[in-house]
Structure formats: C-alpha cells, structure tokens
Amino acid sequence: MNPLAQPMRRIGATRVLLGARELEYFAGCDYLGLGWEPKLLAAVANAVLGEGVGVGASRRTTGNHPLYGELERALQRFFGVRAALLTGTGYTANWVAAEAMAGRFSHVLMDERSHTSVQQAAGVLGAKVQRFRHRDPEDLERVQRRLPAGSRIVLMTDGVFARDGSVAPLREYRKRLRPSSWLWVDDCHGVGVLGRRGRGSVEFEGVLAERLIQTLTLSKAFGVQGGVILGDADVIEAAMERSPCFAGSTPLALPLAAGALVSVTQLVSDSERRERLMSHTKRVKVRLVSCGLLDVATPGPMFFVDASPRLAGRMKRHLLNQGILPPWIHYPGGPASGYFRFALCSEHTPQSVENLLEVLEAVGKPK
C-alpha cells in the first residue's frame, strides 16, 4: 500500500486541482493565504534571478548570507523577542533546540500529544520524560509532585493543536510550575493566527518571555517554509554554537528567506486576514456545536470530524458533489482509520464557508 496522499496541484490559496477537476480546498495549513500573496511571489522570483536558489554550505561555513540574518532580525523585532534562529525547517528547530539546551534539565514534563518533533527532541535533551494528560493542568501538577525538590524542570507542547485547534493552557502551566522551570512551546499552528498580533499561543496566553523557548515554522500561516528558534540570547547561541544539525544543515533557500520577509511585513501592517480567519473559524465552529459535530469551539482555525467506514465514504461524495475537497488523512496522533481534518483559510470567501457548512450538517448531523 503506498503511504502517500494522492497527487494534486493547488492553484490558489483556496483552490487545487485534483486529477482534471478543481475543487475547493479546506485542508493544509497556509491558513492566510500568504502562499500566494503577489508580492510575495514577486520576492521570491526576484531572488530566483538575482541571488539563485541556495547558497550551497552551512551557515557555520561559507553559507551565511545577509538575508538570513536580515530575516532573524525582522522576526525578532515581530514577536518582541531577544533573539531568533532559522533553521531548515520547523520540525528541525525543535531538534537544534534540543541539542542546544541538551543536559540544562533533569525531567521533561510533557503533554501527552505533542507533536512528534517535539517528542524526539525530548529524546537528545537527556533528561527523563514525564507525561501528563492533554490540556490538564491539574495532572501536569499531580506529576510535578512527585519529582524531586531540586529537579531542573522543562515543559514541552504544542501551542496550538493540529487536529483541532485547542490552545495549551499555558498560562495555567505556567503558574503551577516551580518558578525556576522552563516553558517550551511549539508554536508552529498558533503564529500567525492567534494573539493581537499574530505572535501565536504565547500572546494569546499572555505568557511572559522568561524561561520560554518558541519554536515555529514558517511553512503555515508564514506561507513559505522554514524553521525558526525564538528565546533569550543564550540560548540561540548554543544553537548556533552546540547543535551538529545546525552547523551540519544547508539553510533554507534564499527565495524563500526573501519570501519569508515579505510574510512578516503583511502580518505587521495587514490585520485584516487574520481577522476574517477569525470570523471564518468563529462562524463555523459555532455552527457545528451547535449541530452536535464539534464539542466545543476551539480557537485555532481547524477542526476533525471522525466517521464510520459508511459515513466516511458518504461524506466523501457529498462533498465532491458540492466541489470540495475531502481532506480525509491519516497522521500520527489520529485514528488509525483515517479522519477528515479540516483547515480554513482567510481567503475562503463566505459563500464558499457556507457551502463547507450545508455539506457537512447534512451529512454529519446525527441522526
């Protein structure tokens, strides 16, 4: 059986191809449609021309080009941070993290779905692991207890959860934490999106930049790809100075760096996506607790619909019928069956929302 989703093509922020036929696309993560900004096409293009596509060596060698470090420093100044790091990717920046920081702690207590990166990069810190259940910060201080007085303490999560949008209480966390413990946030689906500014789960949590390390990608609400390392300054030079997969990785390619830069311009001077995302993902998820398919309306901009193999296969038509995508996927966390995971995006039009909506109430409602 061949693990791969079947091919297709996006041609906008909410549309792909599929085969010969174009459908409307709920799914993915490019949740303001910066991926096809034409301003930042336009970036990326003109760095195609002018600088090529890669530089070819690490950053420790002969690979750190100026855009780089320009990018880190519009990054830094966007989240309000001491400093930032790049790396290949997002799943990568918890690893160079981990490198970095590796031997700092003594246990790592852990929410028990975190993301898969997250969970190796547990691994290279060396400290012992401690789970506790999802989103309890009760079971996180049950746990706490029984560590010992003078145990060196890291927190590790996902900010924001990919299946369906719920935010880590971190500021619950952060209270009952012992005051010399360390918070590690994944970050990767709340930047962008949540918070006043678009800082992700830490604003929106309102949790202060002590002891904190935020990890993102810049491949989601960002629209291009990447990954980046938020903290104090120390800690970004470990990473530079300590992690083998930095100082052995060629960065990402300068057209996307340049893209990259385009992004953090649009989410300091443009609200507006963020807000229609907002208003999107409020207007749907209402509706759907309302009608029984959700539980609750979680604030990230996704959300899952579990089904039977015959329900499956009847929302699948319908919603090719209506000119929809089915998002149905299998991934690490989820059912094994598969599940529909579903994303919105700012550039969905409110028709096209509504349409999503009739589908799945007709559909999914329980009879």
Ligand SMILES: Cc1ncc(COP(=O)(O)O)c(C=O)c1O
Contents of the next structure:
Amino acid sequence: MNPLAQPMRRIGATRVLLGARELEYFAGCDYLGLGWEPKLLAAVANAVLGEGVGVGASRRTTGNHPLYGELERALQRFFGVRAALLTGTGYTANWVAAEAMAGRFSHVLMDERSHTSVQQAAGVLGAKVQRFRHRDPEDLERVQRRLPAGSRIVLMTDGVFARDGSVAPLREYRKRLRPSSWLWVDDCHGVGVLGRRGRGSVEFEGVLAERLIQTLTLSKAFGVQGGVILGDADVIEAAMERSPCFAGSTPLALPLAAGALVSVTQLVSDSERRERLMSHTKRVKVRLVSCGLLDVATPGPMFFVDASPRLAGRMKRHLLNQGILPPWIHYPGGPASGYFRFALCSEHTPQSVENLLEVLEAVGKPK
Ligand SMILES: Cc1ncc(COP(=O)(O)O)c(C=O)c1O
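Alright, leaving the form predicted on its own aside, put up the form predicted in complex with this ligand.
Shown next: the complete complex, the earlier chain at its head.
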C-alpha cells in the first residue's frame, strides 16, 4: 500500500486545493501563516536570482556562505542564547546535536512519546535510555531514583507535543532532576508559537538556559525549512567539529536561509499573529472541552480527534460539506488506525474558526 497522503496543493496560508476543490485548511504546521507572507516570499525569490539555490558543498569545505552565519546570529539574538547552528532539517538537528554530545552522558531519561528524531538521537548518544511516562514528573523521579550516584543524565523530550498541543512540564523536570543533569528540548512545535516573545516552551515554562540544548525547525512557525540547534558555545563548537552529519552534508538552500532571516528578524517577533493564534486556540479548546470532545484545553494550537470508523466517516463528510479539508492522518505517536489532527493558524478568520467549531460540535458530540 502506498503510505503517502493524497496529493494536495496549498494556495494560501489557510486554503488548499484537493484535486479541483478548494478547501479551508486546518492542518500542517505553518502556525503563523508565514509560508505565504509576501515579504518572506520576496526574500526567497530575490535570493534565487541573486545568490542561486544550493551552495554545492558542506560548510566545512567550500559551502559556508555568509548568509548562514548571519541567520545564526539572528537566531541567537531572537532566542537570547549563546550560540546557534543551522542544520538541513529539524530531524537532523537532533542527530547532529547527538553526534556532538556522544559520550557526554551515561543515561538518557526519555519521555515515552518523544518524536522519532529525538528517540533516534538518543541512540547516537551512546547512553543507556530509560523511558518515563508521558509528561509525568513523578514517574521521571521514580526512574531517576534507580540510577547510580554519579550518573551523567540528560532528559530528552518534545517541548510541545504535536498531537494534542500539550507542553512538557520543563520547570517541574528541572526541579526534580539531579543538579548536574542536562535538559534536551525538541521545540519544533513550540517556537514562534508559545512564550511572550515566541521563544517557545522554554520561555513559556520559564526554564533557564544552563545545561540546555534546544533543537528546532524552520519548517513550521518560521514558514520555511531547515533545522537549528541552540545551546552554549561549547555544544555548538562540538557540533561543528565532531558531527559527521554536519561535516558531510550540504546546508539548507540559500533562498530558504534568506526567507528564514526575514522570518526571524521581522515576522516571528510580531506578537499580533501570535496573539491571534492564541485567541483562536483558547476559543476552540474551551468550546471542545465543554462539548466533551477534548479532555483538557492544552496551550498549543493543535488537537486531535480519535474517532471510531463510523464517526470518522460522518466527520469527513460533514467537514467536506462545509468546505473544510478533513485532516485525517496516520502518524507515529497517535492511534495506529489514524486520527484527525487539526491545527490552527493565526490567519484563520474568526468566521472560519466558527465554521470548524460548528461541524465538530455537531458531529463529534458524544451521545
Ligand atoms: C517534534 C518534531 N521534531 C522534529 C521534527 C522534524 O522537523 P523537520 O520536518 O524540519 O525535519 C518534527 C517534524 O515534523 C517534529 O514534529
């Protein structure tokens, strides 16, 4: 069976073409609609014409265009961290950081629902991996208690979980971890979205940057593509020096770096989009909790509906009737049979959010 989804074409921040049919889109991860922001698109187009597309070599050889350093400095300022390093994707940000830190830890404490890229990176670290129950600081403590004194510990987790918008209790983890332990947060879904300045779950939770590694993607709220590692200078230096993946791969295409620079310096800091997104999120989640479709109103702009085959069929028909794409997906971390994963975008209008809510409330209400 072909595992790929039905081909579709995005034609705006919140619109999609499925075959010949134009539909409203509550999916994907372009949470601030920046993938369609004219300033960003103009920067990408100008870079294509002015700089070309690829640099044709790794940054350790002849591919270190100045734009990469410029973007890294902008990211460093935006996140208020000591150093930043670009990688080809968010997935490889975890891989490259793990190659850099290999041998530094004896034990990984892993949230059992961490993204596959985080789980795979743990394998690269060469430490013993112990899983704790999803977002459960008490279970973390129980698992940690069994580790020998002197263990060199790193806790690895997603910052925001893509399935339901829940946030890892990072502050509580910090409190309970042994004092010399590290925290590794894959914040692909948190950055740009959470925190007063859009610095993600680390800002939202008020966690200090000490012994902290953050990995992120430019392909979601930043509206482009590429990955980033944030950390202290020695972590970033180790990634540049010791990671075969970083040394042996071509960096992200220049037009993407140019687009990301506009995104980081001008767009993601615009709090209006984030405020609109948070207001949509609050409104949708409060309503869905009150009609019983959700258990809790989590902070992230995404949620899922795990429907029986009959309900799923009905939901798909109603969504299509209302001109909304049914976002039915199969993805690790969710029910194997598939589920609806909805995502809000700051650029949805209040009316389109209302339309979605009306369908969900009418169809999904438990009898
Ligand atoms: C939590 C998490 N980490 C990493 C990634 C990988 O990011 P990218 O798509 O930039 O490779 C994703 C992508 O969906 C993700 O959800």
